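First, one chain by itself: the form predicted on its own, in C-alpha cells.
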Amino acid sequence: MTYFSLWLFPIIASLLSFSLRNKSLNRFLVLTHSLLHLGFGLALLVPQTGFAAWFGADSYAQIFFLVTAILYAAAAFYPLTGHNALSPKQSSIYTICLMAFVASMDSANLSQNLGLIWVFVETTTLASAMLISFEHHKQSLEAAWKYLFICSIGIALAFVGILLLLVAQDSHPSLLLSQVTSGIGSISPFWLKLSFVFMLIGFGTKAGFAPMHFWLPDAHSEAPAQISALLSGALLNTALLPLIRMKGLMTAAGEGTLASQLFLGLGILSVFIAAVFIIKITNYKRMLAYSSIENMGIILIAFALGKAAETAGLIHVMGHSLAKATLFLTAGNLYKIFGEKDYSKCSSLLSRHPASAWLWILGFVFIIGLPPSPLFISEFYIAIGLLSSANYLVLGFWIVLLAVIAYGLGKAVLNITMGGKENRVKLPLMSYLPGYLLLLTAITVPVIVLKLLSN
C-alpha cells in the first residue's frame, strides 16, 4: 500500500491520458504530477510530516528521491520539441511512460527491500526505452534497443545476485536490509561476496560504469534533451543505491575492504574510459553522456574511501545531477539553434542566443568542479581521502585524468559559445529558466546533505 501511493496519481492520470489523448491536458498532467512530487520530496525532509518515517527513508532515500523530484519539475516545464507536431496518441504515449518512468524511480529509491528494489529499476528499462526511441529516427531505435537489450542483460545478473544472497543465510532469509543486517552474524561470507559480484556488475551495467557502459552515449544522445537530463541525473542514481547499500552490508559483515576494492578499481576505469573518449568524440551530448561515466566513476571512488569521503560521494551525487541535467536541457537548446550535435559545426552561441551561452558555460564551470560548484568540495575531499588511504598513483592518475577531460570538454564549450556577429535567435522562457533554477540550486547542495546526514 505504502508504493501504491507513489503510483495513484501517475495511474489516475495515465488512464485520463490514454482515453482522453489531448495534448493540453497531457501537459497539464505532467506538469501537476511534478510538482506533486517535487512537494512530497521537499516533506520528506521535515520530520513533522512523518513521511519519511511512514516510507522508511533513511538520508540516502531522502536525498535520492530530491534529486529525482528537482529535475522531473525541471524536464516537465521544459518544452518538448515538436510538441505541436505530435499526435495525440503520441503525447499520451509520451505522459504515460514519462511518469511511469518516474514512479519505478521513487519506488526503487525509498525502498527497502532488495526484491522490491530490483522489480523497480527493471520497470524504469521498459518506461524509458520507449522514451529514449521517442523521435523513432534510425538512431533513436538502434539506441533504445542496445539500452533494453545491454540493461536486461544487467538486471538478469543483478537477480542472480539477490538469489544469492539469499542462498547466503542459513535461517529465515529476507531481501529486507534491516533483516539482512539484523542476522549479518550468520551469514555466509563466501556467498555473500559472491552475491555482491553479481550486483556490482548488473546494477552497475545501468549505473553505466566502465565497462558496462556501452549502452548510455546511445541512450542519452539519443534521447529528448529532457529524458537524456532525467537518465544521466537521475536514472543512474537510481541504480547506484543498491550498490551502496550492498556495501554496508559487506562492510558490516567484515568484507568491507573487498567491496572498496571493486568500488575503486571500477571507479578509476569509468574515469579513464570517459577522458579517451570525451577529447576524441565531436558530438556534444555523447561527450555529456561520457561525463556522467565521469562522474559516477568518481563516486564509486568517493565511496570506496568509506568514512568523510562517503559524505563527498552524496554531495557529488546531488551536484553531478543538477549540473548533468542542466547541461543535457542547455543541448536541447543548442540542437534547436544549430539542428547540429557535432560541436566543430556550431559557432557564435554568445551572439545567437545569450542566455543559453551563459547556462553553457556555467554548467561548464560546475560539471569540472570549479566554485561555487559542489564538485569542487566533493573531489577536494576524495583526494583528501586518497591521500590518507596512501592511494598515491591512483590520486596522481585520477587528476591527469580530470584534466584532460576538463579540456575536452572546455574546447567544444568555447568553439560553440564563441565566434563572429550571427543572428539573435528567439526560444521560450523556459528553454533556458529551468537551468539556471538548477545551478542556484546545486550551490546550496552541502547544506542540504550535511543537514540530512546530521539528522
The other form holds:
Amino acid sequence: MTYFSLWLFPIIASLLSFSLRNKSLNRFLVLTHSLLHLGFGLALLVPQTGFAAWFGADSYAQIFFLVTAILYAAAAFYPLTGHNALSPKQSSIYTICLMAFVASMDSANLSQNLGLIWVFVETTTLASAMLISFEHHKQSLEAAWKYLFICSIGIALAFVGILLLLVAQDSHPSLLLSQVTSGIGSISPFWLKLSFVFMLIGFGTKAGFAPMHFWLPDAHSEAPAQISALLSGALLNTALLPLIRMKGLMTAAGEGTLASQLFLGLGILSVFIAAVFIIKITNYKRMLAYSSIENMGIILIAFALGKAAETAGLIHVMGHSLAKATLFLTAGNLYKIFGEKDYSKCSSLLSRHPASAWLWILGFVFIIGLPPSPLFISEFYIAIGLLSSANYLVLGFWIVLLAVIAYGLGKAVLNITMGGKENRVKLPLMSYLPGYLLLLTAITVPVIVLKLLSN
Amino acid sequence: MADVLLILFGVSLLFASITNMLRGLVRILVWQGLILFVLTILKTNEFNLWEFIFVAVETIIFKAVLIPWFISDTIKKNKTKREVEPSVSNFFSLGSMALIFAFSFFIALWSDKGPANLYPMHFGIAFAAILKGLFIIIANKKLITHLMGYLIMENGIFLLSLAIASEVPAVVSLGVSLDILLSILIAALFINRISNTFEEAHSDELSTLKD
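Switch from the form predicted on its own to the form predicted in complex with the partner chain and print that structure.
Zooming out: every chain and molecule, the one shown earlier first.
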C-alpha cells in the first residue's frame, strides 16, 4: 500500500498544475515532490520486513531508487532554461510529464513482476518523449521522434521476450520473479534462452547498449540539461535492472554462461563504439552521451563477471549516475555561457565562470575514474574480475579503450576551460551548487549504501 | 476455422510485401484487425468475461477501425505521396518474406520441445508477423510506413499472446492497451508536427543530428 503513495503526490500535483496553470506553483510542486521523493528513497534503506508480492525493495531496488531520488532532487533545484519565456500551459505540461517520468521510473525499479516492469518502462518512454521535444525546435523534434520510435520497437521486442518467458514455464506460468525462481527447475532452457535474448535486445535498446544506441546521443544532446541528467543517470539504470534480474534467472536455470557471454560481448562493443565516436565528435553534450554508452557497457561487463564483480557493478551504477548528472547539469551552464555546443568554439571557462569550470574539470576526473571517484574502485575490481576469469584479451582491449576515451574527453575539457582572460559571467547559485553536492554524494553514497546493505 | 484465419493472416503478410500503395498497407491493417477480432471470439472460453469484452472491443475498435482510419486521415492531410516507395524491390521483399516464414516455422517446430502446448502454425505466423514488421521498418523511408510496420509487428505480438491466452495474466491486455496509446501518440503528436516542421515526413529528412 505504501507504494501507491509514489503515484499519489504526482497525481494530485498534476491535477493542481493542470487546473491552475501557475508557473510558481508548478516550480513549488516539483521541488516538494523531489524532496518528499528523496525522503522516501532514504526510508527505503531501512531494512524491509514484509515483502509485498508485486512491489518490493530488494537491494537492487533500494540502490536504483536512491540514485534516482538524488538526481531528481538535483534536477529539480537546477534552474530550467528559458523558464520565463514559457507559457503557463507549457510549464504545466513540463511539470506533469516530469513527475510522471520519475514516478514510472520508481515503479519500474520497485516492481517484482516482469510484466509490470515492462509496463512502467514503456510509460517512461511516453513521459520522457514529451520532455525531450520540450524546446520544440527542429532538432529536438527529430531527437524525440527517434527516441520514441526506436525505444518503442525495443520495448515491443522486450514484450516478445516476456511472452516467451511465459511459454518457457511449465504449469501455472507467472511473471512474478519469486514464482519464476521457485519453478526454475522445470523451465524449458530453449525458450528461456530465446526469451533472454529478446529482452536483452529490447531493454538493451532503452539502456543504450551498442549497436541499439542510435537514439541516445540525439535525445541526450537535445533535451534540456536536467532532463539529460535524469535520462542518463536514472532512465538507463531503470532499463538495465530487468536485465540484471533476468541474468539472475538465467544463472538459476544453469544457463549463466550464455548470459555472461552475451553481457560481455555487448558491454565491450558499447565501450568500443563510444571510444570511436568520442575522439571524433566536437559536440560536448553528445560526447557526454557517448560516455554514458561507455559506462553502461562497463556496468554490463561487471555483471557478466558474476558474483565477484557484482558489487563493483553496483558501485559503478551509483558513481556513473551521480558524476554524469553533474556533467550534464554543467553542460547546461556551458550552453548558457557560450550559446554553443561545439567545444572547439568554446574556451576560457576558468576566467568566465570559475565555479562551472571547476565543476567541469572535477566531473571529468570523476567520470574517467581517477581517485577519489567511486569509478576508480569499480573499474579496479572489474579489472581483477577480468583477470581472475582469464579474459586477458578483453582486459587489454578494455584498458586501451578507456585510455582513448580519457584522451577524447580530456581534450574537450582542456579546450573549454583553458584560454585567455575574458569577462566574468554571472549565473544563479542553483546552477552550480547541485553539481558540487552531487560530486560529494558520489564519494560518500556508494560507501554508506553498501555498508548499510551488507548488514 | 482458426486455421483458415491464420493462413489468411499469413497471406496478408505476403500481400504487404508486394503492395505499392500506402492505401494497400492500410487495408492490410484493417484485415488483420478483423482476423484478430474473430480469433479472439473463437477463444472466448479461455478468457473471463471482462477480459474478453476488453480485448474484443479493443481489437475491433482500435485495430480494425480507429488506427487505420487515423492513418489514412494523416496521409490525406499531409498530402503524402500515395506510393510506398520502399528502398528494396518487391521481388526482394517477397523473397525475404519467404525466408522469414521459413525461419519462423523452423523456430515453431521447436515449440513442441517446450512444456507449454503451443500450436506451431499459430506461433510461426505470429513470429513471422513480428519479423515482417521489423523488415518493413528497415526497408522503408517514409515515417508513415514505419508506423504501419510497427503496427504489423504489434499485431504479430497480439497474435503471439493469443497463442498462450489460456495462461495469460491480465498484464498482457494492459500491455496491449498501452501500445495503442503509444501508436496514437506517435501518430497524433509527432507525424503531424514533423510534417509541419520538415518538408516531408521522410527519414532522410531527419538527418540534422548525426556524428
